[in-house]
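A lone chain, given as structure tokens: the form predicted alone.
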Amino acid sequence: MPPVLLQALSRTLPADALLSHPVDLLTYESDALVHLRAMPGAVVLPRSTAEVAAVVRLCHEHGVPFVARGSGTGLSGGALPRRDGVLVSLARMTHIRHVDLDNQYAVVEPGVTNLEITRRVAPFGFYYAPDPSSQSVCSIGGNVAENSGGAHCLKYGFTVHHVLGVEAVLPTGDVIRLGGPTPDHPGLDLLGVLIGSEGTLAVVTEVTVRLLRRPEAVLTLLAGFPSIDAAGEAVSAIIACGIVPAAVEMMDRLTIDAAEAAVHPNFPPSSAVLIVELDGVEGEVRELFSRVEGVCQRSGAETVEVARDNAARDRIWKGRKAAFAAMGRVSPNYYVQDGVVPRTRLPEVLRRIRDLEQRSGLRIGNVFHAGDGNLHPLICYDESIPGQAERAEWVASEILEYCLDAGGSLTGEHGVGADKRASMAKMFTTDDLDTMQRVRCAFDPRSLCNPGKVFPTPRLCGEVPGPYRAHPIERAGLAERF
């Protein structure tokens, strides 16, 4: 880190907004993907768009890379810092600037947590629809970067469907506004380009989000099945009936056991459970709900529990949303993967994962958004046992291969980040990647904004992207051993 830049930052920011001591920097060396770590050169904690712009402008002037970070809950290494760069933490930008219930939108700073928006407007009958499992701690800025989804994305879509506009700081330090509370802005859809770009194009400093009215009725059931295949067949049958639930979630026995140990949701002792939720107009919801119950029973459900009140519904969702963190109850370490397969291919891919579990010797828990085929395998390992961490990384990469073989995707909501960039060339052609890189270079010609993420081989703008480079695990020959 150039001393002249540190001096300039110290003159620009309040004394408590610049961290450079190694002990202070330890907190920021990784996001929730903890096996990828790097100590940042410095950390800044701005409280306003003006301070973010000043920091970015200084980085641009000195040719120093920078990485934006929200709450650090990301699972792809998207906020992995640079040793020679500045980490821009947006954790202090936590104000809800404006709420307009008549026009159903709110303007918030990027450090506001996902759930806080709903808490603010719930007394008036509104809510914010995207609901990642980490919604009580993950920030809106990070949701925008990763285009986060959640349990209810089957019916309500992802972050991109609920963001109306943003204020953002370009890699030059210039401040721009894209979109806004009124619909259908003219010109190119640069807002759509920015959402899901994983912090590689700009630093978002304000977000205008869409608010929805609470549905008249919400009905939830928990069904236990003798196998994941049977539960998967039930999912396909529900959708085939023309029913689009608000959410369809699935958990296998290992993740059920973990949730029981952590939050005691009293799930049935089945091999798999489905959580199905419908919402909307009460008469229609009740009619469709009875059909969903019938589908589950015809598909071989061993038990069907209908949540009779909000307390029962909250208990069911608490068990589902605790699944990731709860894995620490059954394994000293675990690796969370994120891939997507067509819904009808779920049983096939899950069978391949079970076979992989046997061949690798590592337990794999499965919890996922079954309605849209978004898998979240949890690969259990013990880092104190030599070779297990590397084996878990290989298993995670192998699961992505199964998703692509089935016509799916590398990620549904966790992003590519630093973790999956080596796999991008397995999904996209060289021309595809070259086109994406051209867009990135239009925003950031000096490659200073979150460099080394998303693309297989980090390149400066103007260079031709290189060919696919094998994942380090593949180069080590571990794939052949398993």
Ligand SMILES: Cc1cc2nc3c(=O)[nH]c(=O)nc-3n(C[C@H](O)[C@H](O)[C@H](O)COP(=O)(O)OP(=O)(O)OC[C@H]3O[C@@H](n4cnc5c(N)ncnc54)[C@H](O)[C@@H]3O)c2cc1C
The other form holds:
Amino acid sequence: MPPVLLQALSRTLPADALLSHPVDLLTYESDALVHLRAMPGAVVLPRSTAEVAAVVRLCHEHGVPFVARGSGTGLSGGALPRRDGVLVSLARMTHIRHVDLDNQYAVVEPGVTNLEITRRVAPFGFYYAPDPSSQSVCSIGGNVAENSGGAHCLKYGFTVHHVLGVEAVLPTGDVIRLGGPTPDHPGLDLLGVLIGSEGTLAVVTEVTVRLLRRPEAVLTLLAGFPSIDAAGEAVSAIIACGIVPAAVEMMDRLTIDAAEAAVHPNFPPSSAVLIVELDGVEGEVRELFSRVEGVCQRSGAETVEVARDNAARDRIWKGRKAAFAAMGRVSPNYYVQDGVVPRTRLPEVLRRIRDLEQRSGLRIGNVFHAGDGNLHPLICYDESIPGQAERAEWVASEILEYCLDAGGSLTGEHGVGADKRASMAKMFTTDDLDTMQRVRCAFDPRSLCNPGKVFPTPRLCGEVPGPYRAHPIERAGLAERF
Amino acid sequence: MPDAATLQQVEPTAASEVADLLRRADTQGQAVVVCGNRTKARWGVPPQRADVVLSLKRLNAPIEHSAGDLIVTAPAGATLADINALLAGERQWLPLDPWAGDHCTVGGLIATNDSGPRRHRYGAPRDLLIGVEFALANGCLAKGGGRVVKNVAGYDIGRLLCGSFGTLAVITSATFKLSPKPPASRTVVVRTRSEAEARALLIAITQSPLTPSAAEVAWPDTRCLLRFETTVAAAEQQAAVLTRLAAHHGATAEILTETEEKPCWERHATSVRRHAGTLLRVGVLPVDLPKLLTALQSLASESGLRVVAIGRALLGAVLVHVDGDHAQTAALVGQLRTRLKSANGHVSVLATDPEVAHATPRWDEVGNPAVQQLMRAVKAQFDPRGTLCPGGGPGGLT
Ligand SMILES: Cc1cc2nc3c(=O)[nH]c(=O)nc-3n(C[C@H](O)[C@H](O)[C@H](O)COP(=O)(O)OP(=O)(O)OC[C@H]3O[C@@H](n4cnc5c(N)ncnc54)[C@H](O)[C@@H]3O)c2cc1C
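One more: the block was the form predicted alone; return the form predicted together with the ligand.
Next comes the full complex, and the chain you just saw is listed first.
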């Protein structure tokens, strides 16, 4: 950190908006992927777009990297700071600037939490649809960066389907607006590529989100199955009926046990449970729900509990949402993986994971968004036993291989960040990655905006493979490539 | 500009041929214009230069449907009709109903991000695209996204190509997420007595539990078309609820069954699917729709132009077709822009005659100078030598 930059920052920002004392910086060492840590050079806590722009402009002038941070709940090290850089926390930009229910949108600052938006409009019967499990803490800016999803994205889509526009600070310090509450803005869809870019293209300083009307009816069931395969068949059968549930979640025995120990949701003593939720207009939901119940029975469900009221539904979801944190009850340490497989390949991939469990000697819990094939294997280990942590890491990377073998993806919602960047080359070719790099270079030619994330190998923009140039022997007409 | 129609059209049948052709053109400094079935031949800005016309229409097989995964992968030249014919067997569909009708190709659909009434529920191509393969100007074949509905690995290049009008890369194949085809459909045609009434009714619909798949407005014979696609019982029930809501707002409502609604929707679509005149894409806030219609009314009666408008009433996405004198048309576009400016609205000229194009800008400004610079930088990164549809990009920058 060049001292001149620190001085310039302290002249630009109010005293309480700049932290550089090591004790103050500790909080910011990592996001929720705690094993990757670095002490940031400085932390700034701007309160306005103008302050963010001023900070970024100074970083640009001094050639110093910067990393945006929302609530730090990211699970891929996306907000991992740089020793030689500035961490820009958006935690103080928490105003809801504007709510327009007639036109169904809200304009919010990036530090507003996901759930806060819903809280604000709930009294009027509206909500913000994407619902990551971390929604009570994670910021909307982080959601935009990660294109976050939740249990209900099967029917309602991801952040990208619910964000209408943003204001953002480019790596030069220039402030731009992309999209907005009116549709079909002219020009390239840069908003579409900014969402999900993990903070590597710009710092988002305002977000315009779409608000949805709460569905009239919601029905939820919890079904116990004798095996994961039987539960999986039920999911296939539901989809084959032409039903798109609002959510379909599956948990195996180990994760059920963990959830029981932690929050006592009173799940059945089965090998697997399925949570299926339908929402929409009353008549439609009732009709389709009885079909879902029938499918579960025919697929060999041992128990089917229909949530009688909101309290029962909340209890069921509490069990599901507690699953990650509850693993601490059954294992001293655990590693959460996030991978995706085409839904029809789930049985095969789960079988490979079971073999891996036997081979590695580590228990693996499975809790996943069964409707869209997004797996969250929880790999249990004990770091006090030498070698187990390394083995857990190996198991996690094996599982990713299985996902990719099955034609899936490295990540369904947690992002690439610092954690999975080395694996990007397994999913994408050099040309695929070069294309992404072209976008990066258009936004951030000096690679100052969250460098070292997403891409497997850092590269300077000057090195972008330029247009094809003919070799001298081609020019001489001695050889052709076509 | 050389007339693209007189140029030789190349029709490759494999992605590698597309790449080879681009590499050669890029090296030789030739400009390439990309097309599919030419259903939107008049859309977009005619490129400043054109040496080769590249049609993807023969790159049209195979279409791969994975019913259990609710996805389809199709080459750029496959038409929406081809795809939906294949999916129908499994009672699934790609629920897009673009302006151009279903003979448009996948490549053209993505490049223009063309959509129709069902955008209300299902979104535009950019919302349904989950993976894309393409050829860059330098002849590299690359991909973005994948074949799973949930995926956040890397930048979403597919979304960037949506609406890029062939100026960044040539799409060779695309994967979309699908939906089950609803078993039943009912349409309610609502007529209000005034625009204020229409506005109140539309707000009442957003605040009701109704879940239409389309919510359209049509003008000058002002009416709203609400479509309910779900189970038979639920479609009928919602149509009945809407009818009561309409009556409450002093409007009349007529319920159409599946056989009755078909010609109604066909008329609706074809009222602006015209291959002459000027087609505008207008974006306004939903509550400003009546204001837009009032403006069209006065502009049309002052000028004597024939004006038709249809649009997604609850999204504020409207198509306006204008027919008549060129100078008057250009003036109408200008005045519409002026009137909508304070309301954050915007007007893009999707298709028109050269005389109109000379007299009025195609696009509103895409943003401040930093946004303009950024869009130019993206184009320069993807196509540094300006090989692909030079000057034809959205917003007029690329
Ligand atoms: C218990 C738990 C459950 C979770 N469940 C889910 C889930 O169900 N679904 C899901 O998708 N994710 C889930 N996550 C992951 C995480 O909550 C999301 O990725 C979330 O969007 C991160 O938001 P954040 O504000 O914490 O961002 P951070 O962790 O602070 O940052 C994440 C990334 O966003 C960038 N960023 C943050 N703010 C901005 C900004 N304003 N402008 C530009 N870039 C920015 C950062 O640079 C970083 O790359 C979960 C995490 C935990 C700990």
